[in-house]
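Starting off, we have a lone chain in the form predicted on its own, written out as structure tokens.
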Amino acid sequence: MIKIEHLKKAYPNVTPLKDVNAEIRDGDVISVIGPSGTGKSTLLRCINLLEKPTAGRILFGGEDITAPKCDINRIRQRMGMVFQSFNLFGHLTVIENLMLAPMDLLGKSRQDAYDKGIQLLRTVGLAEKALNYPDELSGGQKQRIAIARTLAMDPEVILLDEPTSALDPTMVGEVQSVIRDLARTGRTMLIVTHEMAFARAICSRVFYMDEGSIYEDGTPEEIFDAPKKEKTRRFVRRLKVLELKIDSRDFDFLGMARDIALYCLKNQISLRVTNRIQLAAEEMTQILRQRLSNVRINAVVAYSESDEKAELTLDYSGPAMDVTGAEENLSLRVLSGISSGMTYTYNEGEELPNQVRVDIRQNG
């Protein structure tokens, strides 16, 4: 139905966009996800033709809609878009506000357009408000009328950016409860969200973006339970990071606990685990300083917020070489009595091709 390729956007001072591609096809509901400036709004824009791509292309049922002679209106009458701030008109009524575009657009009798009209209140459970003006709703009963006026026009894809972000903490459930109703009726939709609960109930697929692309796409268990990419694995299990790269054998290693202890005391860290990291920080350098000839080390500790779990992760150069288990020494045992567990992958090709994962242990 869509299909993206070589995406860009650029903007004077950023360039949310890069080099976006993916095909959406038809009957796909698809919650896009990702950290705050990543460009999920601005893609969501671009394919509406709210904002004009700077370089790729976007088609439509075949058609290029980024050419210079596409009728932009024409294709925006088969594609709605829901926004966060509502957009109704304060002067009309509810039923106004679902009716001028059928009628303006589409050529339909005020009769049959009032109908239509009625009928999508209905369905969101809004009809005895037909005559109010929209001052007078709360903001998730104007969120639900601006998905029926979406609706109105009849669109084949529907566009939600952030449906819910606006809203008081109690409206979100009836928005959320419209929307998931609509996702059963095999419309093709993207959503842009931060309810990441509600981005796994409802879709099919998942987009994760990130470094001005669509970082990684899947199913939702595949996005939310193995995740394939690590900045994908951090942002659903909520975890918050330190990096350290370590690429000499002189490295300030008293400066790593230091700034551990930071990174612990800022995230509310117990004591005891804090402790655990800085030990498996130093115990796990000490073990690859000794065995390797060009010490280049990327060492990040990360704690989830979700089950307030912490680990620490060493990408690190050369040959393959799992330092788990090679031999039994002093650093290896003071590291099993800290965690949980250690796994080693190698990933040939990369950069830093060897890595070591040390959970740590949070109790006894």
Second form
Amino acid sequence: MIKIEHLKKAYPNVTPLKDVNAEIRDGDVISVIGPSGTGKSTLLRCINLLEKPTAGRILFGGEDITAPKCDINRIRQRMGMVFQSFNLFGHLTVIENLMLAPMDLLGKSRQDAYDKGIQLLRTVGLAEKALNYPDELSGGQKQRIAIARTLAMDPEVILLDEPTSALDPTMVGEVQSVIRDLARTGRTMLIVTHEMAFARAICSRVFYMDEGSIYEDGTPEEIFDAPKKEKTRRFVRRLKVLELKIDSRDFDFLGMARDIALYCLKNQISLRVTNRIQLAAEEMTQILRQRLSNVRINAVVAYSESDEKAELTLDYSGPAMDVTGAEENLSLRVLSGISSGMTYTYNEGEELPNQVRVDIRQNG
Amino acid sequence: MKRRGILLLTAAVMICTALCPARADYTHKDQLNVPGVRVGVSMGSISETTVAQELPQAEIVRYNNVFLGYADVGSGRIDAFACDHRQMEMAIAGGVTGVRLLEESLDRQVEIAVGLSQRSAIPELEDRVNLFIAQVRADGTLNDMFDRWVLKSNDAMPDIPVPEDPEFSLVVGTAGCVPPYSYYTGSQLTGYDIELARRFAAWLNARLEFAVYDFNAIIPAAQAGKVDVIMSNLQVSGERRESFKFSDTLYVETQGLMVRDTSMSGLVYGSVSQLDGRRIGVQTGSSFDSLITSALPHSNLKYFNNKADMVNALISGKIDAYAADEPVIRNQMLQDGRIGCIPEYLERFDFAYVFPVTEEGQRLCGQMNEFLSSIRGDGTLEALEQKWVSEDETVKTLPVISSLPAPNGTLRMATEAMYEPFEYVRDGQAVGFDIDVAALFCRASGYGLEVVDMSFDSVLSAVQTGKCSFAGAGIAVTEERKESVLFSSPNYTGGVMLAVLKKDAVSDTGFWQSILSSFEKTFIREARWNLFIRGVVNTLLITFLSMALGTALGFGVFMLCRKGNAAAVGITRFAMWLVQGMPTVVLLMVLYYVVFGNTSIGGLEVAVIGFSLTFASAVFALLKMGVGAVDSGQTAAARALGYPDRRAFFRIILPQALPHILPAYRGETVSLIKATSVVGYIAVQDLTKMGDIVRSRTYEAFFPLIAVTVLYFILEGILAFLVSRISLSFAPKRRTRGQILKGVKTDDQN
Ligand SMILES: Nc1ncnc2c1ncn2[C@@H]1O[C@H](COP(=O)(O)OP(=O)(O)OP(=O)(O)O)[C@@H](O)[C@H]1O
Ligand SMILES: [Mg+2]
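Switch over from the form predicted on its own to the form predicted together with its partner chain, please.
Let's see the whole complex now, leading with the same chain.
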């Protein structure tokens, strides 16, 4: 239904979209996720041409809407958009917000527009607010009206850009449930959202956006449970990562402990776990420093906010050498005391082929 | 230490004296040629240069309007005002108070001539004008005109034939506010210059048109060819000659100096002549009524039975003045601080005793003179005067005449006891001021006194024939009488004067009275309200047209610039910079004299164009502000629904911007109506200009100004009200349920 080919959008100082390719099929409910500033909003606004793409094509029902002769206003009538900031028309009542565009643009009679409007208001549960003005409504109510306003035009596709992120937590639920109902009607939808659980619950596909493109595309299960790419994994598991590069024997280990402490503080990791991470890092590097002839270690501390697990991964140079399988020593004993598991893998051909992963124990 | 203190004090006093303005009572113009003295002139007049030359030490203060200058002289804000002597004379006669003219005038005489436009379409204009002037001078017309308009203030315009089949069109520029030369009676232009213009047009066989300009704008108008000639008491000067052509001289004018009149400043009426046509009180039975009818033929006499009623009538504003003998008035002034007297005598006289021209008579006369000078010196005479003019009969006691000791014999005094309070009969006895003084004289000089009452006709001959030793009968000193009798020095000097209220004592009724009379003069007399109506119509015309055109233009330009079209934005920015940077007057002048200088587009049209431009730039800025205040998300939402750009603007953005814009728009319209008050510069007679015209006739500095202000307030109020009504109809939230759901059937009828 929508086909995006080599879409590029450049602003004078940033290029949020470098090369976006995607095909959106009829009935798809797609969640667009990704870190802030990766161009999710830009992508949505390019699809209905609120932003003019720098390069590339967008086909809508086979028609190239980026072509100069295309009547974009007509296309936009078939593509609804729901904004993070609602953008209800402040000078009109709720019912007029719903009636205006169908009358002005679709040539509906006042009566038809009104009937449809009232019916939509009922479906979002706000029929009794028909004669109120937007500034008399709560945020959640406003967003529900905005969704109804979009639906009043009966669009084929609805683009929703973070519909709940401007709302108080207490109001998120009501809007999500309206969207959930909407998703069940089989209408094609693109939702930019940061609510993973919600995304997972309603969508049939997920676009993970990063590095100026759709970095990974798949079903919710694929993306959320078994992401293929590291960045995706970090994102969906909401991993907070600290990278440390150790490339000489005279590395500032005291500094490393301080960095870890700061990182833990920032991510509100408990003191006990913090101590364990510090200890694990110290002991591991201690062992490796003794064993390696050429010290090049890449240490990554990762902490998942969703399941509160911390892990320490170390990639290091040299021939295959499983430090976990070495003879008993003090360091290893300490390590096994604070970890719930240690795995070693050897990845042939990588620059740092050895990898050891230490899962930090949380309790006991 | 002490000496230094005194020095400091002296210095302080000197500084204070230097700073305190208009203290001196000026009698000579040299007194004005002192540092620190401020002399007002009318801006751009010859007086400005003359004062600079003849009073180089004085500081020059320039006025746009001579009446403000007069008012400032009266209030002491400036020391003097220099202007055409005759014009100032008329102003004083017309009611400008608290000022007088110095007897000395400035030395330089000013020639008055006709101004000639170099760009006139009339061929050989200069020669024709000069030929015309030579002819009317030769046949005496010029002299006659000057005599009638200027010297006699006769404002009747003679019949001058209007050409039937005119060859040219003659546009005469005139100021319309310099009586007696060019001014309005009712809504009709008249005056010396107007008659001259009519005569010239008839002579030239031209169709006559007048263009009324602010004084400062007349010469530019002629230079730009907007008028052919200027006839407006136009002064010729060397500098003006460099850039402008004048005809031969019409007449010569003296530049007088007006100074503050401290003697009568503070009186409601400063001179007797101002009271013509006013209500004047006299005491029944006095002979003052005939004095008044001859001095002030149009006045309205009110008779009172006693002086107290008369005083009360004055204080409560029922009369404007009353006539009485000087000591009577002085006495009343002492008793009531609100009363003052005009220092002019309706009739003036000295009363003295009469003695025969004999040795005995001369001796007695000498004794009397000595006595009079002694009691005059110690204040007794004045006390006696007061005693006899007072209302209280009980204090008017006499020494017992019959029992005066008479070591040196008894004197017989001839009198006619019919002239209160000098001599009259009370309880069968002759009493009075003259008798009192005579009795005191006799007592002091050792004479007895016998008063002989006779008819006035016999009094002088009784003295001459020696029947009486002397006479005292309110006998006025005249040259004729001096030939036959001997007069003592006057025992009474006085005259009939008019008492009026002091300004600061004008009571409430008096205040309203004066407002009423100002109102009458400003609006009713000569149907001057017609002028105001014309002014209001012009002001409103300019305002409404400029509002409509300016709004349309501002809106149009905004729509062109909205999408950031570089050319449109650039041009607009430049135009706005130009229009907003220029003072409005300058903008109008540039449009009138430069841009449309050679076209037939008139002042009104130029005013509308000018104000449309300024208003458009204001509207543009307002729109920019108002539209900018609408959240950009609104546009995004409208466009996302499929609204084309323009439609989104009109349906979604503009309705939300208007509530931001309209209050400021209302302010702009009010500013606009005020700003239009400068159009007098380009020959449009708007409300302000009409106020000036009327002011030049009523000689009131402020009332017409206040009247105009009130009218502006009313117009502004109406305009603001209209715009508010419009704003209300744009206020979306004031709609009712019925309006919102018009034409919709709802299933629930709640
Ligand atoms: N109109 C614009 N002009 C210049 N830069 C822009 C503009 N709009 C967006 N950007 C930039 O483009 C990049 C992508 O912005 P975008 O809003 O698409 O990110 P996002 O993925 O929606 O982020 P978020 O999750 O915070 O909403 C950002 O760096 C942003 O600063
Ligand atoms: Mg965004």
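In this text, all values refer to a predicted model and were calculated from it rather than measured experimentally. Residue numbers count along the first chain shown, from 1. Note that the rigid core is defined as the largest set of C-alphas that superpose within 1.5 Å between two forms.
With the core held fixed, the Cα of Ser339 is displaced between these two forms by 2 Å or more. Relative to the superposed core, Lys245 undergoes a C-alpha shift of no less than 2 Å between these two forms.
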